[in-house]
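Next comes just one chain, in structure tokens: the form predicted alone.
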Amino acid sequence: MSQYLELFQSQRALIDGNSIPFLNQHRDAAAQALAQLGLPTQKEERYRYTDVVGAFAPNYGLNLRQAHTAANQPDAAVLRQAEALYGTLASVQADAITALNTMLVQDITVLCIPAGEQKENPIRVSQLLRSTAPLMQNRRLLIVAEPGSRARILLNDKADEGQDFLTTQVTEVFVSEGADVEFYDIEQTHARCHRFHQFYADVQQGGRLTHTVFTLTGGLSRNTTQVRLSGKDAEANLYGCAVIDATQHCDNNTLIDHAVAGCRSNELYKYVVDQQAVGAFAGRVLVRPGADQTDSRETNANLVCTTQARMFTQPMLEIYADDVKCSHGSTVGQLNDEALFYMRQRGISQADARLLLKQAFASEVINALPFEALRGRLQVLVDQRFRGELNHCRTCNLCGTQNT
């Protein structure tokens, strides 16, 4: 951790000078919080399954000379709104990785969906890592869906092979009254990538958030997702699917905070863990005092394909209100021997039978997504992933050719 604080102090002028001005206002508080908190160790409950200190220990290069052109600057009204909202959900005092990102980040992507606007096409935010030396990248995304608006945001992360990468990203999403936001986070990196994504959202009255994270290829992935339902009739749907093998590590930690009465949440995460991979899921649903008539369901199902693979799961319900309907469950199992035998009896090879069972297992998450076009594309990618045909970047045109 000290290397990042020393870098910040020694290069403060360069960081500030090549950054969007209002980001600089939060750096001192973030640095103080990071120095006080320290990077989380595995003794901390929220990070017990991921070695954060080890992931951040190597020396990575940073590109501190960011270029900001006038064409990339938001208009004055959007900039004022972003400045007012920035950091209000992502507290630097509560999370060290958020603090580190806030201390070093130099640019921000701001998406503002005007009131009543219904976006027909998804907004694509594509990230491709390329470097000739180990590289650290810190990114920030702020999304504001004004009342009655609707939008789909597709985040796709890729990385060129042959280099070490460390990525931190902090996303803040504000879903206003009656707005509908679908956020899809799809990772297709490689084994030498360490990726930390801290996602924070607030959903107001009658608003709906659908958050989906798909880990298809990568190295070490840690996703922190925190959603607050702050208005009556607010709704949150969280979906996740991880297909991991070799020595991949994927850790999803979620919190759905039912802060008021009459809100709904649904959570479904599935893992297929093969070879020596390690998966982890910890999902907490908090129902605060007075949040009556809460309706919440949480499911985590996991398929462990070898004796060397490991899966850790911890679904949690914390209820301080009456008149609620809440359920949670978790399963960890292997491929069904009876189903394998049944398919073998009908002439299906052992390899194909195993493949079909894995595909069927992951399809439940894909079929739950409201974005029909993406469902079809994800089904193809998952099929390629199970067949070993997915070449992290070059075989996928999910992002298209245009970045937003």
Second form
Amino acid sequence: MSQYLELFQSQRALIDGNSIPFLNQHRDAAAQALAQLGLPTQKEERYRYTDVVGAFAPNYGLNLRQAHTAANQPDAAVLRQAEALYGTLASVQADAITALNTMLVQDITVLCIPAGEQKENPIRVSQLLRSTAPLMQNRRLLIVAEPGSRARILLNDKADEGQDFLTTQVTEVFVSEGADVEFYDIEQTHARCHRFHQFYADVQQGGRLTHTVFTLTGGLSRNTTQVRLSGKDAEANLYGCAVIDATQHCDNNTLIDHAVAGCRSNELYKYVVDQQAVGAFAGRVLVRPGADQTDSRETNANLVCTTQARMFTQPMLEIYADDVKCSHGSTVGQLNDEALFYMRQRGISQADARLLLKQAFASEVINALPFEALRGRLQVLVDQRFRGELNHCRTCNLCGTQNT
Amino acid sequence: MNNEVQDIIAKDYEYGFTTNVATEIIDRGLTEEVVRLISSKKGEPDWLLDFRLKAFRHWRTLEQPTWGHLNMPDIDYQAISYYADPTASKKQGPQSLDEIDPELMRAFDKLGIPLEERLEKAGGMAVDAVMDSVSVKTTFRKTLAEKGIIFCSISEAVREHPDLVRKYLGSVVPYRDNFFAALNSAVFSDGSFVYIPKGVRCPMELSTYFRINARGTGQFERTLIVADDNAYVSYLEGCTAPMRDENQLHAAIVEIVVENHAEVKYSTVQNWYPGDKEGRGGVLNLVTKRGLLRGQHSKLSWTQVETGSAITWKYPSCVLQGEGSQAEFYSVAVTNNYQQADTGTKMIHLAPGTRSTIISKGISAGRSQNSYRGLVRMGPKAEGARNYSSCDSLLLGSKCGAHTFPYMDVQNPSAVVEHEATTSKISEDQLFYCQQRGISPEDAVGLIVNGYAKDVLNKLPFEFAAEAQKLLSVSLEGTVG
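Cool, the form predicted alone is there; where's the form predicted together with its partner chain?
Zooming out: every chain and molecule, the one shown earlier first.
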């Protein structure tokens, strides 16, 4: 960790000079918090399944000079809004990775959906990693959905083969009264990528947030998702699907904070863990004193396919109000023998039968998504993933050179 | 919730009396000398002193863990006396009933624990009564000895069956296991030792009754139960303490070894003093309980009804090492006023075909915090292993908390783990329905709570079931609302 603090101290001028100005105001507090917290070890409950210290230990290069490339000059009003909201959800005191990101980040993507605007077409944020040396990248996304607006955001992470990458991403989402935000996060990187995504959202009265994370290919993926329901009748839906094999590691850590009465939350996470992969899910639902009439459901189902694969699951309820309806369920198991037998009887090969059942298992998450056009696309991606045919270059036209 | 329910007046802790017997208490504080003193008072062999010293030296290197969902008062380990002997006036420990101080006899009578061997009173139950650090009396020894069953205090077992004790002591919970296990291993006083030989079915329930009496002391008992091949035993544990405004420490270890095809049932009705309505005083119940299912097709079942203690922090666990072994955990934990509980179990499946069931019912009232925390681990060799866990929480009142922290760790593709949890409150509809039919609000709540806990209460041996049911309603009286 010390190398990051040293880099920050020694290159401060360079970092500040190539950044969006308001990001610079938060760096000192972040550095101080990081020095105090240190990177989380596996003794810390929230990070017990992921070796953060190990992931941040190697020396990665950072491109401090060209980090900020202002493609389009933002509107002054939007900038003011972003400046006021930046860092209000992603507290540097509460999380060391968020602190590290805040200390070093130089660029930010801001999406502002004006009041009442209904965006049917998704806003696509594609992130591609290319480098000739091991690279660390710190990313920041800020989304403001003004009252009554509606938006779909599609975040797609990809990386060029052959290099080690470490990314930290901090996303802050502000869902105002009656706004509806759907956020889809699809990871298709490779085995040498380490990705930490800290996602923070606040949902106001009558607002709704749908957060979806698909981990298809990658190395180490750690997604922290924290949603605060702070207005009556707010709703949060969290969906996740991880299809992991080889030495992949996928850790989803969620917190849904029912801060006021009358809110709903729903969580569904499914994992298929094959070969030597490790999956982890920890979902915490917090119902604060007075948050009566809370309705919360949490489901986590997992398939463990080999004796080398490992699945940790930890659905947690922390309840301080009595008039609530909360439940969670979690299962770890294997493919249904009877279903396999049924298909074998009908001449379907063992391999195909297993594939069909895995697809059916994952499709429960896909079918739950409100974005119909995306469902078919995701189904194809997941099917390709199960067949081992998923090559992100085939579906990507970002760099233009490797598209075969 | 219903105002009438709220108005019901609380019933006080029934077992809060103190007994005035001449008790020999050693000076407060914990040093190597104290450990040596305890050992010499008990006339222990060198190997046991050695075990204690190793544990003590290890304990000094540890720090008290803080990960529980508990607001724990600071414990000054030097302010506790680690040995209190109420039988000290009789030099060699009581040989017959006549030698027991009548005050002590009366104390246990008051608790409903008969020390006389009268079947009709005891209901065919053999009792080992432990006050503070010393076992006062074990009943029915002769009847059991005829079958080859050993049931005595652990100090006696050290003297009379040293080989057995040496073989099994620390084999399930080593002194390095955790902070409180190390502490207990260094200073443990009395507790029960049970050995059921091969092929023997214990003809009666064995029971130990623990009581903390003296002020400024802690209780550090140690229980060791061994069921050899094809043996069966049902064991009950009960506990109470006087009302005091200080926190008293109870850090026990229970070790159970179950060999091939043997079965052990362990039931606890824990009713240590829970502290007063403002949360002053009460017992800190920090216990390590673990069973090793060593044999094939062995079976162990933990049943616990937890109503007492200011703080309960324990996880009666099972290590399923024998092929086809089976473990069960049934728990009802009730917290009221300022009580806190962080309890549950660990099921560690290491062998093929192992099965475990967890049924946990938490009830929180007043300003209490009640957490279930449990681990289910399926090791790589646990082919076809199966676990089912269900934990429900019932909230009575809006100032209490109910929490669930289950951990699952699966490394085998053929193992199946299922967990479900729900949290709810007593519905107005149910209350209304009962009251419409002339059932008073107090009885209605009792009825609903007992119905909710029935899955667990049904698992208790008959002698305990009625007591537990009564205890459950007493613990909740005046707090429902």
